[in-house]
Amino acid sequence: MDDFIAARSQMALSLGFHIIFSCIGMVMPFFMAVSHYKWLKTNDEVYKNLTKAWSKGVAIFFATGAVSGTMLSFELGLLWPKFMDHAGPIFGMPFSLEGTAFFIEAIALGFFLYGWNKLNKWFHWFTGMVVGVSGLASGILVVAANAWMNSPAGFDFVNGQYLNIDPIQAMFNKAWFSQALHMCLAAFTATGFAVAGVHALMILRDRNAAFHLKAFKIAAVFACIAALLQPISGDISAKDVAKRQPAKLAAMEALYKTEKPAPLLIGGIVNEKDKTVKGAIKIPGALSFLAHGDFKAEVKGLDQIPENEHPPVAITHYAFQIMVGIGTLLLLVALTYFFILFKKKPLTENRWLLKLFVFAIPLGYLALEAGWVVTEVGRQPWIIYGIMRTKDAVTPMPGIAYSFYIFSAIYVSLSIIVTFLLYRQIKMVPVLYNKTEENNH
């Protein structure tokens, strides 16, 4: 393995272990204050024994955030050097502001753990608020970061120097709304999704069936409605790729030739030689309507793109064909539920949708996974898209393999670690948050 494949492998691991733990620690806040103002609302004790159950679990994948994100932002630093050096000063700012989220949220969530009888009931309730307002401020400043990559701007590159440096500019780039706006929904589809089915599972297993049920509920509500919203906001995206990032648009649809109009394909083995697709469905003129809102326009192929400029285009469109099926997927098990809902059918006799939802678990992070992909890997060969190439900006120091190992045995280990956590607290449930259950029968 060679230490340019080994800095990029390095990032991509770490990055694909951290954007879990912070999605997770984006969402559950939001989930925690519903279940806590229903109890403040109701003083249903169950509703406060799910708001404590699910803090607990913000605090882990918190903890866990903070040390994935920390070893992240000292990779940019020690595995690509030239471009920290140069794109340090510009791209800075969101990075800055994102450190200040983060102490925000980390203050808050304190005073949400400890301030149990403590606080005014309302106050700590607003805390928790916070945590999760802080935590998609995060979230949205980091993505500004990544979207400037995409999209750079707020400098002059005039013979190899970056002048007239304008970091406000830099962080509101062309790319960061549509980019923070999938982002977001992708991160409430894949978590709400996840809690969701875990709470449906052990509803099947009928164990401490109110409780997971009222969890159920909250969680698969703001799943839904994300997973509905999603496809408006992947138009968005797919519209802004196609001004911005021709290459890119032409990797995820494997469209090796300039067409007009250009078919979308679903599915295809791509031959990276040959430069064909086989075995693809294909519908005509639905990438020019996708890209451009016309049937009949035409869209840039490879082929207007010169060779060294082409990013890896089985990868890209392997990844983004994972991607939008899973998202296709997940909407229809939304409408589903809401169709249900429609019906005010008891869920408990619905086994077959909370199956569904059990079978949903990882889906909505394989496609946050995948779509990561698709955006990093659509970029390549650039890291500064159009300016520094990724191989200009890797670090000359030997042994990144190592390195790479070494990072790749802690990731694993953490993730161990959280698993087993998370394991302990779903099976804490019934000794810990049971006590009303029992007194009520």
Second form
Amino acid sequence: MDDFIAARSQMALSLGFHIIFSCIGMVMPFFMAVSHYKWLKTNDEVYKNLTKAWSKGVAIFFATGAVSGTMLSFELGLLWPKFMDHAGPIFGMPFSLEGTAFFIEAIALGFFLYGWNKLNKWFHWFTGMVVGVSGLASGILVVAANAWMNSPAGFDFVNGQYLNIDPIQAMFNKAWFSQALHMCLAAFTATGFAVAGVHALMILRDRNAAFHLKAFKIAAVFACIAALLQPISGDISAKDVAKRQPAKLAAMEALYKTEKPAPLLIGGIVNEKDKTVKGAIKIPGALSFLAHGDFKAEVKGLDQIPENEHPPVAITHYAFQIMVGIGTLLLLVALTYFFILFKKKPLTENRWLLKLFVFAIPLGYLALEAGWVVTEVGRQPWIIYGIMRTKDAVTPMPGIAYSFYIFSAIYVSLSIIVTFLLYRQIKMVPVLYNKTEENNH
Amino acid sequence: MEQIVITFLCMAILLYFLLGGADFGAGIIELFTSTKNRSKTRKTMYQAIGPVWEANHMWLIIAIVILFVGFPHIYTTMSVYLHIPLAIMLIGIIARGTAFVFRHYDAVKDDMQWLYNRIFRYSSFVTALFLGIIAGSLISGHIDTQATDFYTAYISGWLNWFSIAVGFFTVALCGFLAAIYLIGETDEYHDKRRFIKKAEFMNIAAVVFGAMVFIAAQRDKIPLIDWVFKSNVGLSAIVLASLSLVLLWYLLIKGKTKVLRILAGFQVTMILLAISYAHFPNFIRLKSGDAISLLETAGPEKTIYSLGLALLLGSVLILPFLGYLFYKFQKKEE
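Same protein, different state: after the form predicted alone, show the form predicted together with its partner chain.
Whole complex next, starting from this chain.
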């Protein structure tokens, strides 16, 4: 395996792994806070047990997310030293703030997990909220750093030199808001659907239905609201990308030729050699509308971009299709759920809806990973868009392939163990939470 | 502002050595505990470090972020020439962090515990060892940025007697810190005795490996003796560390736990000070005889300024909250 490809694969794998854990760590605290609040208000023991059960999941995910995040902060240098040499001082601001947010999250988690019966109950609840808020802040800050790679700002690039560095301007680059909004909503959608789906499965199997029904409702409401809002954020992102990174947009839609008006392609097989797309459904003018808000606008194709600045088209296009496809599907599920809620029909009578949620367990994360692929692969061949190429940033150390194999093995085993632990946590719900007496750690 | 950022960097590194080190030490202690006492050790350890262990590891993140934002040249030089030990340390961090949480949060306590325990113990050892090796390599002067062959560039920079000796010295110090910390976390007389024994054992190990560090330094032609004994600060630090050692043994026999902790922390701080003061602000010593200095390679003014502000703001938010966490969970459960 080529060292450059190995470095890119290792980075992709590490981020792809970390992103799931950090999203769960970002979102679950809010579910817990709702359930915790209900316990404090209603004194309904089920909510207390639910909060505790969820908090165990969060502890597992947070720890895994924390170590994989630590790994990433080193990997940036281990794999891309030439990038970090220049980029560190420019886009470091969100990272230094993120360090603070992450630290606060870790402290608050310590309070929350070990604070049962030891802290004032509202202070305890508050620490849980702090976990969520600081987790969300960390996520936004890290995405702002990534957005800088897509939309470099806060310096002047003169003769290969990075001058007049302004870290604040770099942090508030043009892409930070649209990317952060899209990521946060994706985190809520993906985690919400996954959690709701797992509890839906337990309701269907009629295990501790009261417990799982309460859990399902909290997660489903978050998930469905986020899924409804996501298309709006997607629209903001699309228009933003069209303006800033026409090559990425063209790759997302496999638009090899500049067209006016440009059609939206749904699906299709991309042939990168012949620069053609076969078998796609074409919606005339729709891409023009998505990119520029006008059905007749011209959309820049890859023909207007030098060949050596083309991102890999097939991967970006497929990933984009997966993301949008799943997003639409989840939107429909969300609408159905709200319809049923509005009609005040009991969920247990709508087993098909619960089955739909079970089906959706992995979908949100698939869409999330696909979206990540779109933004990262679509940025290639640049590591700093328009400034530095990814291949010029890679470490001079040979043999990165071995490092990739080792870390792949580690991430695969960790994924297996975490899934196994989660399975056991859920399986043990009747044993752990059916007792009337207190059961602590 | 530069001084503030450098102070934060030194603080973060020191706190990681003390708090993260004590955490690695807990795993190392478990490794050297007889099978029949292991589950007890584990329980005490969990009560002691459970609430604070995530926070303890944040200091590493803070240190690394300060480095890559403020001193990118130091960060990238480390990343390139110490790639292998850094990667091994990271594997250790991943393995021990997850194993620690998994063994506690596995809803079914069965044979899997055996696996988690093994991973936790060995990876604690490996992480501390490589943390020490990396620290040793930074000052060993073996890193060769002009190397043309793989071995000189990526292996000999860290695989040398001095770095390895520092690695084992670090392992002993971590074990020592953990043992001292754990003494105060148990009420039972036998457990207390056991941890005191461990602390004594680790302390002797630290002295032995400390001597090895000096021997290795002689062998690898590193002017460690000059650094420590020819500067007033280095000399006073080492004298204070030695004096506190005597006091520490006395208190150890008496079983005064609170003072012990402070003293052990003080001792390790003095050792770090003695080793690092002489070549401060140089951070990496190179084979060519040059050094990469914190002051000379600091990032642009605006970056350092905003980094400093972020750190000050962060510490206003973090420190009181963290202090309260330590205070609240220091008292044991009834």
